[in-house]
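Single chain ahead, by itself, as structure tokens, in the form predicted alone.
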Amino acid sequence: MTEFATVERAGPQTLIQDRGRRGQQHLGVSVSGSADARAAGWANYLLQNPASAALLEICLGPFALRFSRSTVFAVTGADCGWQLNGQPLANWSTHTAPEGSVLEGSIARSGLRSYLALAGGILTPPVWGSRATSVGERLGGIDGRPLAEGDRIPYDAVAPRRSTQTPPDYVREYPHQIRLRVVPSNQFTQFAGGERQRFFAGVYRVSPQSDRMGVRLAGEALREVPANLVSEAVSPGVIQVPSNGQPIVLMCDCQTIGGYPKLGHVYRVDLDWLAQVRPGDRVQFVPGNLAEAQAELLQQKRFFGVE
């Protein structure tokens, strides 16, 4: 039987997400989906949900949710100091919510995005095969927008289960400086050798203008940026360099085509780290290779049961 959890505090941006809306990019529709696929994957995995189950992505916090019926949930990703009816909860774990109970999270202690999964997944109507919220296109979730106070989230009430936890070796803390591995793009050699060296030697700070479309970086600008390029398809992980010489890493809500020159592509598994950076955090890039990027993504997909 479908029940509803009521949002009592929504925070700056809480979104219903899943693995994303694939196969619609030719129509100009972004993939969207969970920004940190690994943390979202663990939330569903702990509950034995399908990898495609929808869940909540909570940006920064605070957040509060009241359950109409008992259910089991999992929290992963950034630690919001979760409490259930005032009692502290472990992050990266499952918990049972009694009927009428309130789950509350404060501002994230580290990292940026928390994930809250309910047993059986969130049951909002799918749009083009996905429940993911794409704010730019107003698709999915609840009216294609961030959640607001008073929204009712549909779920299936389930019997309590034994609590499970992510093994300690797989629990992530989110540092203030990360390294991202890069596969060179087809335009990599159009950047002068000195500019490529400058890019890999630089340490960039995350701009406050970053969002789910792209993480904007500020550091020593690249001085010679290729121009007069034809727009072509882009995807999450692409590193674009506009005329100001400051790189932008495209994220899950990115546009489907772009004309800025591209230095490379961040490993898909490394985008999970990038999804957790805050303004002012530091980013450095290191050279990688396509075979390693593909192998690590395939390993992560197999673990979470992604087809």
Contents of the next structure:
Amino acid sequence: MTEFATVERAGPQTLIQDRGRRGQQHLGVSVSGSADARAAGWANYLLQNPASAALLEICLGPFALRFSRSTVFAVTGADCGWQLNGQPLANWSTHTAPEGSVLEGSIARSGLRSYLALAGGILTPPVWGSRATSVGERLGGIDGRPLAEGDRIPYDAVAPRRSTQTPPDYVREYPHQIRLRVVPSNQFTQFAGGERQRFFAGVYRVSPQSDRMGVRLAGEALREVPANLVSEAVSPGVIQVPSNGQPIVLMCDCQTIGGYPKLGHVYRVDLDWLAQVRPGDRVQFVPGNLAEAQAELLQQKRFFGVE
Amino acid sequence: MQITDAGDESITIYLAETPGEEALARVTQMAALIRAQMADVITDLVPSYCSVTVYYDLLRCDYATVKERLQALMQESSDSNGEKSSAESAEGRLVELPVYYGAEVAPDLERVAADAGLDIDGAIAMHSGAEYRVYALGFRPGFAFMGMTPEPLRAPRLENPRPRVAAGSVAIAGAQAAVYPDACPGGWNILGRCPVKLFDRASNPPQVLLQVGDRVRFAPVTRAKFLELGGVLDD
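Based on the form predicted alone presented above, generate the structure block for the form predicted together with the partner chain.
The complete assembly is shown below, putting the previous chain first.
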């Protein structure tokens, strides 16, 4: 049965997300989906929701949601000090909201994105099979936009479930400095040897211009950047280097083709860390390989389930 | 031809060095072959100017197998190349797009015409006299990169992109041509406005008009016809 929860505080950017919109990239439609797929995966997993269930991605907070009927939910990702009717709640856990209760999160203490899943999953209308919100494309979610105060979020109210939490070893805190593993691209050797060393030796700061399309980095610029390419497909994780020599790591809302030269791509599983950095945080890159990137991604996909 | 990984779950095949009719023929042929024979493993297939990128799901197929199957298709495609590919792609669907070239919706037409040494009617005749090809879709849903704009009209991108370009704006940048499917920021020169929706988000699923390989002609229409066809002036 469909129930509704009401947004009382929307925060700077709260989005309905799921695993993303596939099969339409040839039309120029980006994949979107949860930026931190691992934290989102845990929220659904704890509730025994399908892995494809839609949930809320809350960027920074503050955020508040009122439940008109008793509902089981899960919170994961950045810890924004969740409270239910004023009582503190554990992150990375399921909880039960009594009828008429208000769930509130404040500004996250560390990390950037919190995930809130409702048992049964959010039921806004899918677009090309996905409920993911793409703000730039105005697709998915509620009218393709971030949530606003007063929005009513439809969800599938299901029977109460046993409360559970992510095992402590799998709970993440999000640090201010991260290392990302990189699979070098076929264009990697077009960058001079010295520039490649500079890239892996550098410590980059996350620029405030970062968003779900790409994380822009600022550090010692690469000096000799190869010329632009004939545009070809790009996807989340790709590291583009425009002529200013400052790398951009593409994120889940990135465009589908691009012509900047590429150093390589960040492991998909490491993008879950990158999704949680804030402006001013530090990023370093280390060389990796495709086999390792795929093995870890496959393990994550198998764990969270096919459906 | 070259094949390489492009992401944890993607592989790119390069089929030509430079964009053009021959590259397009190989790209559309390869894309059709992959679509027909690898539907069981691909999740997305993105053709571009000189390459095709295949997205797959590691839960369904491993990298080595996808790569092997693609290599077999590349072999098949190159074996048959000489005979039919260029003939086949020379076809392509013809799409005629009406364009209203009135000054109220064409902020750059006068300048582009002057730079080409033409009067406005001459520039319209040249722009609408050419046939364009869709080489790639990207930038935004339904945004088709077309070419080639006739040499004299080729104007570089604006130094300061506009914060908002109206939906339907018919634009050029260098040798490229496009129609903005949606209102968005943009740096191309705007020559007119098209009343036809290139991206219709109101239908479910949304509809996208143009596909890679399509042939496009722009047909000048009057202001009255533009409005009759559903065009919007004050966007």
